[in-house]
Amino acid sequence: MTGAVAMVELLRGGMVESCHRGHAAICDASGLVAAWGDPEALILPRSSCKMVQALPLVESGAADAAGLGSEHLALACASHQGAPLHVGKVAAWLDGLGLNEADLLCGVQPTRDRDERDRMIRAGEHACQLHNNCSGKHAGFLTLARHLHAGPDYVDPAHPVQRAVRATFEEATGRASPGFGIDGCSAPNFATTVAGLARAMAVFAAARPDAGDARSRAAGRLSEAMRRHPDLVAGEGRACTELMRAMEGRVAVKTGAEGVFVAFLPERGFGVALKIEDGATRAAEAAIAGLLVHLGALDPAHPAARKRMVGPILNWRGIETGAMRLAPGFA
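Can you give just this one chain, in the form predicted alone?
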């Protein structure tokens, strides 16, 4: 077993002030292609696996029965920022099911969209569950629950929705999950290894919406939806949206809390997963950008890449006091 390796460093005064360590894996349909650290490190994927959680929605026929399009599927995979674009589309989705915001079980979360936050403050409005970054995923859960004629407590690990999610998750990762934690949105989040998560991403990388079995077609539709609608997967200024735009729809990426990030590259058939041990978002964003550059999918000179890989550290007077970089030997 190998320990975590240095992935991202922060420099100040000519010294390494901080170092973020982690694990990463790249898989294709045949298995592990490359790894840094310990690919068998056990992790909770958090929101990075939302496309896997959405597979039963599509594969079961629930998405088609409800008339869902690519925007709905992108939102089912999203950690959106609660902008009007996101809130309005999820509200309309629920309305089409004859449901409303009160049927969600994700909890209230303030909008992360600055303009919308300021508008709501001026108008005296309060956030609701539609603003929760997981409201699209939960709308997908509700759609599947309706299709299965199951009860309203769709986040219960014993509920048919979550039993379907777990079975699909274990099949996609290629291994039984040893357990789960409860995510910020109250849904169970099943554990796997870094390599298992990369293997699941390789399933999406190999999938096509019009070929293969039901699982492959479902994964292909979700992959295509994410790459077609990067604005719905996250939002303006967010790493997922900016990096997918930079790669012009050829690659999908997805963040997860506590330093998890994944990507899948349909043109190469590669799935990528990484975990920063200390949970730092800044390091996960830098590391995934570095791996995408390493794989030839992302131009290192693109502003979205430079913003996350080699950004200067400025103090409150605008003086450059340090820099962030990929650790030597990583990617």
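By rigid core we mean the largest C-alpha set that fits within 1.5 Å across both forms. Here the structure is a predicted model, which means the values were calculated and not measured. Numbering follows the first chain given and starts at 1. First, how it differs from the form predicted in complex with another copy of the chain.
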Contents of the next structure:
Number of protein chains: 2
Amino acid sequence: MTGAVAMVELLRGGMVESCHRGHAAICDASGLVAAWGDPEALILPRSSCKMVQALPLVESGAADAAGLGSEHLALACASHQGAPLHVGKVAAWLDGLGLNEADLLCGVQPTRDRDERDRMIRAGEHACQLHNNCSGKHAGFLTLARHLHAGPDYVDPAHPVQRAVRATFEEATGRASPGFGIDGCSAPNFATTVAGLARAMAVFAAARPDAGDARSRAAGRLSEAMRRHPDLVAGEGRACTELMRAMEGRVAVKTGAEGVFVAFLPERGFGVALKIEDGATRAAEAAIAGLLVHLGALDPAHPAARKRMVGPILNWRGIETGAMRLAPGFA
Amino acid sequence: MTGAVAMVELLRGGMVESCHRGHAAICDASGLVAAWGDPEALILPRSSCKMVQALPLVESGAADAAGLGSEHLALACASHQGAPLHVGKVAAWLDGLGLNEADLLCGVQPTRDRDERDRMIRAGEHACQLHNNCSGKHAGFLTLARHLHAGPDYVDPAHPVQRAVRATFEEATGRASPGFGIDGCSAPNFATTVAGLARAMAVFAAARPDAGDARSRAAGRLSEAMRRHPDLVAGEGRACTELMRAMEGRVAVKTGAEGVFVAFLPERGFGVALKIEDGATRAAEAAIAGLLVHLGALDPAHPAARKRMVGPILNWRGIETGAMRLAPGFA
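So that was the form predicted alone. Now I'd like the form predicted in complex with another copy of the chain, please.
Complete assembly follows, chain above in first position.
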């Protein structure tokens, strides 16, 4: 990757201690509106594209056939933290399909909910695949696989579910995907450019649940589900949840591993995507908040915005030792 | 910071998913031997300079007056993980001084030892300042403060302990420090350049416990202590411990927060310092291993080297989804 620009700086003792560079793009329905760095940089969107991966679930009619509601759709788009709220709803979803935790192929991930972690340690309980942050996405894949009468290995790139995901992903991003990586949850994750990912987000920004075409209806339902259930998309204390709450349902945001973050703004028709070159989540969170402030969608004085964009950075005695800031010239 | 060069890349699906840039310098007693990026980049060394911060403890005679052995000196240079091994030895050290945990000013940090964490959760125990990764450094500060008949606020930049640390730091780095930040443990952390930090490491590389001058004797004793007790300098599973074990006592290495890593090679007289621009520990570990391989000090096939330089990156099902590598052109 070349041409990444400074986006986020960490200050300590009046000095810039660390600096994160990245690429960002804003698109609307007509194409690229603004960019920082190289909008044609090739990236793996990771979990930031879960709402794209969930489009075939809705568009195919599988979601309706299984009676899924907006909570299920939010979980299909989620990187949840394996809190009891998330685990319970995914377990019930699988139960409704006549399936269970053993049908998931996402792997076992420890809960990221601190209270639940401590409770499980005290109780001698072990995490299961339901705790995996992608278990809702995988429940969606299983729902689609059943609807397609396809086999159990739904993460195989040649499986009908993943073939549908790839085709939809390429249509939404407006370009062929040059390849894929295997994600942390074992599903293929298709590559695109930063601008391609922003274009897909613009599809969601323009979508309406009552639109004439099936793609727009599906994207509109997923968009509404994410914005209605910020607690299901991530969890307490997490950037996605807190930023969506701060914007009161007007904007959806979604994180992805290795420094990816996306947003879409239905009121404005904008899709946003960014990739921090070094993969740092702290910088991706600061940069997406900065872009949302830049677009007038987020109040920079809101605690959720300040937490990501400024800090403060506290040490083990609670002393403020530093702060973050957007790099001069970015957003 | 400008001029940082690509040092470490993460690969997934045959693509470069993320990339870390940085600065590095190698010095010997005569000065700069090699550099990548900008060796004059200003950095905060953070915990990577603990052996420099411990020089006044030994050089002043305070360590001998308190009867400290090589384990104490290793702990003074350590960023330990608060395992029972570390906590017990620091507690005994303080007890020998007639002090206790409440005299520390490093703050409470949870243990990073997984088994101990789980045991403490099950037992309902809470971490204390002894668990802080810097508690050995602070025990050293307290030892020196007592020797100097100085007051209890030993982290005040105007305190005799910190004045001694600053003077020694500037002599070892060969340049005035333009300022300091407050570290995670509340002690001042003096700024220098990457080359300045490498020069200080070259002082340690040239030092001998039986040398004629007090500085060299002190640095030589700290050098021996670090290389003799890799388990005390960090802990099981940690890069410092595993890399020093892999080099069988011939080389000392030390990590610092925000992507700093140093090494010194007494057999070769080399001091090494690097800073990853974005502050990533994973990249600092890979880059220092790469430089040690470059210098012929570390076998690239050793598991401790491969763990930091290659990975593999496994997902939640244990599937290999990616790998790290040194960026083309680095080391």
